[in-house]
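Take a look at this single chain in structure tokens; it is the form predicted on its own.
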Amino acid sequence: MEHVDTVIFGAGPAGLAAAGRLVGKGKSVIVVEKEALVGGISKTLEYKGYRFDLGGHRFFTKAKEVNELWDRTLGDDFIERPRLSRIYYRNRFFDYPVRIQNVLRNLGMVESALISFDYLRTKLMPHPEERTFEQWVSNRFGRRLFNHFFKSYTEKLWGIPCSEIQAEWAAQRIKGLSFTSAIRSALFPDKTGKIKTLIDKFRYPKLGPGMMYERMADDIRKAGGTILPETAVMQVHHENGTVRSVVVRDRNGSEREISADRFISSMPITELVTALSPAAPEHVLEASRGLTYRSFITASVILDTERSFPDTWIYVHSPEVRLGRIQNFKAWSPYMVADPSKTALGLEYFCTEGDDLWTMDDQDLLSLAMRELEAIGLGKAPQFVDGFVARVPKAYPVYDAAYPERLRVVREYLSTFRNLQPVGRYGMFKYNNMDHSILTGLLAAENVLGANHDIWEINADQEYHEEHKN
């Protein structure tokens, strides 16, 4: 049986970060990746010379270690991009972050006044508890503004009512922002650094985020590490609280067993639990089965037009269409579009594996995407030149009402294995951002080297990643 110092499940941002740190310290490492491409949900797909980012990934962070890793890996292949994004709602486009003049113009003075009165009423009589997303947001923005700008998009994303989504997700994603701070920063830009806004520029790899992870993988191989693509984790053997080995299967169906001293897992935590041998106790398996993920589909299209819209991405809040978000890859990086006379868009649909969207024929999905793009005035069906569909399973861990207790049960059981560390969004069932996922991988590697970091604290009490001081 082959033996190495560390086996890592998954070659996404967290897994690659851990592998890179370990091989840099002379450790023998094997990374097992079930997909053909590295990068996980942050991979970049290439189609006829065009490159499509799955989801749109901005490179910015407050973590020094992550910035250093990015700089060391890509260097001059980063470009700086302006952040320009809007919300499509009620047949209009709203600036995001909010600008008071834009809101007044689009909603009108009467509705804007009603939003303000509703906000004041909420401050006088807030929800006594903030258990759900709906309660958390309403207490900070008012119920009326919640209904305008949060409810429809959030329910598209998660597929469940906002009253069933845990407040923890809101606290992670929009922490530090409020109605009053948004209005103050819109009316009176603060120069003292006291008012939080969203970043207005970010770095981006010239050829998309996959460029970063492909380069990281190359560096790992050059340093002596091994990456096994199109290879699935089948069984994780353990004994007396220690993981001993893993059985993996490649695309040809051949199996091999690899033993190691340490294991780092960025594969979905639910799949890790079911792969354990001997099997986990029934109450742990039951808790794991109750943890659910939301998936998404990208209808990637090439249009015969040089210019479409200036935004890097647009949130589609309108409930009249199923489309959730649009990525404009020429705005992300002109290097991603093979023909400058064309436009490449990623039209994103949130769904659940097995539902009608997930099982829809690719051509039907492309047709639906173009119809909805035309319906909101951002493209015309005759402009369609070519395209393809990409399905991304288990992209978002669902923070429903039962998730905290179920995750607690799973975490407590996995913590009994002294040489196993879950990392990343999938591995921790935690809505980490890309930089936070990388940080979990780096700190897990440091733990292998003798440190004692609590990885679960990452992105728990830190400032929101998109905030900065004016």
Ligand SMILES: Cc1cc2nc3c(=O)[nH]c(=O)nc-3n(C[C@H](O)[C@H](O)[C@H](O)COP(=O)(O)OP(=O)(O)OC[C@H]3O[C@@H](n4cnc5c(N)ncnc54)[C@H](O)[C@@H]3O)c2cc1C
Contents of the next structure:
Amino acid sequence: MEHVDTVIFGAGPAGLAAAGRLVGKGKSVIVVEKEALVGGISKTLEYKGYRFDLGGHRFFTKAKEVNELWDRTLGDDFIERPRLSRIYYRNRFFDYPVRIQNVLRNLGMVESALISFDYLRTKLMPHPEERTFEQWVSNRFGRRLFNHFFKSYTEKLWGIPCSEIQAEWAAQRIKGLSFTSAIRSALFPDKTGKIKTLIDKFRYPKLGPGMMYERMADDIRKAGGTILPETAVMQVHHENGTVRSVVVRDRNGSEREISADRFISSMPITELVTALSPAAPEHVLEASRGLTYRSFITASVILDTERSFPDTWIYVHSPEVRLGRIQNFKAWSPYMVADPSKTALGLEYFCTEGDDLWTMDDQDLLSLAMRELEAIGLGKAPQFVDGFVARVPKAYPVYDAAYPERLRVVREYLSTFRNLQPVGRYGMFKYNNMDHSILTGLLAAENVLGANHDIWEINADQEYHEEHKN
Ligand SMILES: Cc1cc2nc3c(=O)[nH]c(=O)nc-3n(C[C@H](O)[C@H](O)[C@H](O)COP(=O)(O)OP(=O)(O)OC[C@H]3O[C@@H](n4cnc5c(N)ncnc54)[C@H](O)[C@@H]3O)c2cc1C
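Can you swap the form predicted on its own for the form predicted together with the named molecule?
Entire complex below, previous chain first.
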């Protein structure tokens, strides 16, 4: 049986960061990747010379080591982009981040007065609990503004009512934003430019995020590491609290076993649990089965028009269409669009694996997407030239009421293995951005090299000035 120092499950940002750090220190590493392309959710798909991001991936971080890694990897192939993103709601565009003057203009004086009145009432009589997303947001913005700006999109994204989504998600993602801070920034704009810079500009690889991770993979190979594409982790063998080996299967169905001293896993934590052999105890399997994910589909379309709208992306709050968000790739990077006389869009739907959207025929999905684009006035069905559908399973860990306890059970069990470290977004069931995923990979690699970091701490006490709306 082949033996290496470390086997890494998954070649997304977390797995590649770990592999890069380890090969740099002379360790032998195999990265096992189920898909043909590296980059995980941050990969970039190519279609007839056009490049499509799965979602849109801004590169921003407060972590010095991540910035250094990104700069070292990509150098001059990073571009800086201006950001324009708006919310589409009630047949109108609202600035995002929300600007109070713009809301007043779009909703009119009467509705704006009702929003302000409702906000003051909430301040006097806040909801006593802040357990759910609905309570958390309503306490900060008032219920009326919650209904306008948060409810429909959030429910499209999560597929469950806001009253069932945990406040933790809101606290993590819209921390620092409040009704008063929105008014304050409208009246007294930030003169330092510090926050503004993060919000109005961002960095992006010329050819999309995949360019970063393809380059990281090349560097790993050059340094002697091995990446096995189209190869999935099937079984993880263990005894006496130590993982011994992993059985992997390639695209032809042939299996092989690789042993190692250490294992780092960025595959979905729920799938890691079921791959364990001997099987995990029933209560762990049951807790793991209860951890759910939200998936997402992007109908990637090429339109015969030079410019459809200036935004980098648009949040579609309108409840009358199922479309959740639109990415405009030319605005992300002109290098992504092979023919400058065309426009390339990603029309995004949030769904659950196996539901009607997930199982819809590709042509039907493309037609639905074009119909909805036309319905909201951002494109015309006859402009459609070509397109394809990409399905992204398990894109969002669902923070429902039961998840903290279920994750605790799974995490506690996995921590009994002395040489197995879960990392990353899927891998830790954590709503990580790329930088946090990368940090977990780097710290896991340092642990292999002798450090003693608590990887679960990453993300908890770090915050962005960036509000985030994925
Ligand atoms: C729509 C959307 C927009 C986003 N926008 C941003 C953004 O603007 N900025 C930002 O910083 N982050 C953004 N993110 C988050 C970012 O995509 C993730 O944080 C990042 O990709 C997570 O990296 P990871 O390595 O932890 O996991 P992943 O990227 O999920 O990689 C895990 C890898 O494991 C592989 N794998 C799974 N199972 C197996 C198996 N059995 N065997 C072998 N391999 C397996 C998968 O194929 C995958 O390649 C966004 C996410 C989404 C969904």
